[in-house]
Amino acid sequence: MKISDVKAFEVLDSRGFPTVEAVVWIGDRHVGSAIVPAGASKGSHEAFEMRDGGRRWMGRGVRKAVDNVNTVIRKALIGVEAEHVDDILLGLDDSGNKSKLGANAVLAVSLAAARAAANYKGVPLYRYIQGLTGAKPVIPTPMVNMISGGHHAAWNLDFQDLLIIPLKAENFSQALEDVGLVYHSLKKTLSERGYSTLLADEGGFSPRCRSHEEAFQLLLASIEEPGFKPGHDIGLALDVAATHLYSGGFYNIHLENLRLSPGEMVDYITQLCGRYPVVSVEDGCSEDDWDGWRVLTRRLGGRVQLLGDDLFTTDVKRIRKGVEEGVANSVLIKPNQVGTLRETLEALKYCSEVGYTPVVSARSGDTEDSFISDLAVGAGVAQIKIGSIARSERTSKYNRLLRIEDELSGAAKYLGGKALRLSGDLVG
């Protein structure tokens, strides 16, 4: 199972700009492809993403990267077997975080490889990762977002996303009919009431509101048109992606003007989580601010899944260091943020061993690869956060599940709202 070439493109991503395709032979006939995505709203601690610099497409092509695959790459991994391409790629580049040869670059390669090695055994590619992984087949839970915010949609709102989860259904079809429901259950109720039902870069709507709150309640209103009960069918979550509105010690929600100090913040959220029926908050505390973060874990944890994007980047020095600190209890799972499947599965096994749940992502600036849905299934990650409904960005990773699911036939669990941490005390 050697490789025989490696080849890569400059392609582009659901935003229009440039991202790396890298495509993986093994053998004549043996063929993987990948496409990398790019985030907007990026923790400082992620793996570097080479971009060009200079005027073309306003500094961010990605020339560099492709021909860092085209030739450091291509040459150092011509004849090496499958198994061992991610040893090598970490070889080439030890700087730590993927500055000399791009992290775009190497995990283009890192989850092409895989395709390929997935062709050349003749089995799914969810099917190769549970090979890698000993993990029990799982269609994940869909975490999926309805309103967006911040750099997702222009900052009509200061939080990134509000995102609902089905937690009733008993299997991902059921699951996504429901969220379905919800969206355009919504889409109807924004333009009866006036307000846009312009996509964002996720999918989700932009209506541009008065305050947090009044978003709050267009989404309870839309999922209570169709006939759920929110809390009990259909859970809300939370990302606030604190990093980008924290500043000299204060979060700015500028929508309210306010000005809150990291326990103040703790004390908007949790207001919020008591109002609403919300399951889970996502980077409800900047990246950096463990003071914070353990004020909001001690104070919400026991009930809330409170989920480490930026704080932990797919890293297991930074999920190993919030375990010591005690803060959160649930990871955020991107392979760009580390830049090989090695890494993110290692991440996922770290996970396991110290109880915090993983939930598999994409990015905002996503492409038509589906890699992140076998993922989720082949390592046993029992939710997943891919964005709206709308966007074929979105809708590849959603229409894989319903194949998976499908091909499967049962022998794989859904797990429905048992999969957020602490569901019991959650959704009863």
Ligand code: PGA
Contents of the next structure:
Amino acid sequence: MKISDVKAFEVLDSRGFPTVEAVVWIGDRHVGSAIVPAGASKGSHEAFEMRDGGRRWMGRGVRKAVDNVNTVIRKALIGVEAEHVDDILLGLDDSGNKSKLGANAVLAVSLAAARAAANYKGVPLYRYIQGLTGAKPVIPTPMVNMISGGHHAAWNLDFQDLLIIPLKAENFSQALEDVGLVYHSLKKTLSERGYSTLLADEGGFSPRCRSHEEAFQLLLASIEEPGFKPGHDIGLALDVAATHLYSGGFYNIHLENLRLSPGEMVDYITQLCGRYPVVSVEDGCSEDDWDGWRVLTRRLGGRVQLLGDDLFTTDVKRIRKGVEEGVANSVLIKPNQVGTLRETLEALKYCSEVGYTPVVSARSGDTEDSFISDLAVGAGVAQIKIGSIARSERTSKYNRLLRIEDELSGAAKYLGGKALRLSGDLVG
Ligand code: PGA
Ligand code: ZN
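Having looked at the form predicted on its own, could you now put up the form predicted together with this ligand?
After this comes the whole thing, all chains and molecules, with the earlier chain placed first.
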């Protein structure tokens, strides 16, 4: 299974900015390709995304990263066994944050090599990943964006995502239908009440609201309208993305003219969780506000999934620190925060050792690549966050999961709301 060639291109992501696509060949017949996504509300501890700077594409070109693939990486990989690609990549870029070659260059090759290897073995990608992890395959429960704010929607809300999680559906396709009923009911509700129905970066709606509670109310009405019971059939989830609200020791909620200390921020979130059926809160405190996170976890960790995104950046070292500090109980897993499939799988293995629930996630700038769908199934990750159910960079991943569910026809478990482990066995 020796690599015979490697090539990269500059292609576009869903926000109309350049990103890296890599193609890896094994022999002359087996090929795999992958395109990396790009975040907008990034954590400062993420692996380094290499951009060209200068005038071309407003500084956001990726020709340097593409060149790194076509020169240094290609030279080092030709003749190497596909299983060893990530080891070689990690040896070539030992900077600790992929700043030598760019995480966008490294990840594109890492994922393309896995696809090429799956093709060589004649198995679906999720099956190949399952071979690496030894996990039992699952079809993940989706956590789906309905209303966007923050960096993804011109700051119409301070919170970045209001999401829903179908809790009672018995399989993935039923879950998507439940989500769809709420999504279309929300569109109708917004339009009837005079709000915009334009879509934000992840395909969710972006109504201008006077408060966050107004957005919660719109969402609740849209869950009830098709006959669902909020909190029973459909849970609410939040991505506060609080790193991006934090400055000088305070959290700024501009919409409501609030400037909150970490303790007050935790009160604010706790009150929302008391008033609405919120089952998961992501980045409720800022990426380095460990004190805030500790208080948040003490207050809510026993009954709400507390998900670390900017906090952990898919980095085992940071997740370990979180466990030692007793913060959060769940980890967002984004392969491009760390830069290789191997490190992504290491983060997942660590999550399962310490009992933190992993949630595989797309980025706000994404592409038609559906790698994360196979990743979730093959690594046995029971939750996935892809954005909303509109826009093709999102549907490519939902549709991939629909096909996998059909292909596995019952051989993979679908845990529904149980994936969140809210029944008393939460850590933290
Ligand atoms: P990003 O947002 O891809 O812009 O970082 C996604 C998230 O915060 O979960
Ligand atoms: Zn997030």
